[in-house]
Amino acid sequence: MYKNPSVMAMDFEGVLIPEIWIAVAEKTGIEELYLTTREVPDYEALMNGRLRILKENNITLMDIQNVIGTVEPLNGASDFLSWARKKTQVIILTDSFYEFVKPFMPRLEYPTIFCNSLEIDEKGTITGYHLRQKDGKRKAVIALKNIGFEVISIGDSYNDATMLSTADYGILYRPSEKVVQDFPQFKVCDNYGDLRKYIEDYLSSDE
């Protein structure tokens, strides 16, 4: 019997490393800043929100690298990683930008990671962001799907609910009660041991 190849198409923040924003409103102490897809479905919306927070206090790339630079993968997430590519192809799907997650590339082995891109000023300035496509993770887990892959897709927050749903097997991996209670249709884990088990058992049951 033949079966079509996987890939495991997955998030970044929250399911490998810690949310960079939230990191860098501890360091700054702006509350503001803690609001992440979690919590805000709109992502254009927050996304202007933390920009002209970022205006009005003065707070360039370079500040936001230097709490990065001090930023460590989650416990666990390397080994995970490394477990997951003998087990499928892995591709990192992420609303954060090429700016952000180049420090954590050596550190989890240079993964595949499809990302967006930050505007910036001759001063340092964060002015705007540019998204490679409007639903950008939806649409390549559709383009994985068109090209004959069977998808496996992990997610935290809102902004993976359409990646999730469309992919061919979804888990929410440590996601906000709000989120767990407006998407019951999905696999929710805590751990990365209960992530291997699910991503186990779904790929030996068509063999």
Given for the second form:
Protein chains: 2
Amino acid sequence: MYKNPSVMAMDFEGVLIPEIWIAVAEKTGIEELYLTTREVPDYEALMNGRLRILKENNITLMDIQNVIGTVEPLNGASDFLSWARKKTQVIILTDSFYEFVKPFMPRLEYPTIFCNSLEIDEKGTITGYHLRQKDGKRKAVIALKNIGFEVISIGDSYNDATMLSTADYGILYRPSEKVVQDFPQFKVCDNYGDLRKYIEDYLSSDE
Amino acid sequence: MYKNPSVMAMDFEGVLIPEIWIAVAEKTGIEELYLTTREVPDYEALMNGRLRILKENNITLMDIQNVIGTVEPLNGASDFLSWARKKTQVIILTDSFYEFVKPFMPRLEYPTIFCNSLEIDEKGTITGYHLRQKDGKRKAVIALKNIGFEVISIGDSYNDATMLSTADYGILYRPSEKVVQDFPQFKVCDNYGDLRKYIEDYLSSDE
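Next block: the form predicted in complex with another copy of the chain, after the form predicted alone:
Below is the whole assembly, all chains and molecules, this chain first.
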């Protein structure tokens, strides 16, 4: 029986790399920057707060890129991604920004990644951000399904829930306990070995 | 002013690798296999003819994969693709099949590629094929535009025309003279250096 070919639509921060804003919080010592979508599900409120704090502290894009340059992908992430790209087609879906993810790309061998964009003024201050669309991860999954793909989706937090629900198969990777409680319908795993196994089992059950 | 981020949706055969069926024709000496979508725009008629010929000549998937294993990407293709993946997001859109393109993937560092699928019987004979959808390249471009991307598209032949028309910027790469005559609206170029320049100019004009 014919089954649609698969695409893996996976989140970036928390799944392949650490949370960028937490790294910035650690480096700058600004407590408020520790908040992520794990704690504040309203992304717009979270982002506007972050930009206000950066402005107040005169932190530029270059300062943040310098921090990001010191952050390594999660242990095993690069190997997992290489494995996945041999097994199926992979598209990383993130609410983060091209300007932030760029330093990671060479270390991950230039995967395809769909991001949002920042607005920068002439002094290098981040003055705003543009989402490609609202609920962009979910809409990307819908688009992939509409062009004939079966979609496996991996995420870790609240902003991944609609993407995981929309996918044919949704997996939570290292979610907080609260996320697990709120979304009991998703498979959960906490290491790349198990994640490979879940994906492998799912792909081979397709045949 | 905000502009949508870009995705490059590019054809595979004739743009990054030689025509697979021509390689098979050369290796097997079967004249009829020299026909491609350049000569026969009706893809379904073309494919059904090819499968009939393979069956008549007892050529299996493994025979074809052995031929493909000897075919190199076009001269400069790998460098061009690496360059493009640093500049923007790249998705290869091809009417070919996962089973055929597989040997090229390691040599091109596992780009994201959207293909169709073959149906194989227990003897390894190709008994059929499945298109993800009709006019799949164009629909993939529409899907990318709908999720907030500006799409640059590159192709060489008739089966790329609707994709190029739908994209925000369409470029014909090494097309036949007939294709150039039939589609005078597209930019045309015949080497990767010019192709880079066209893309670079287009991307920088976006800002």
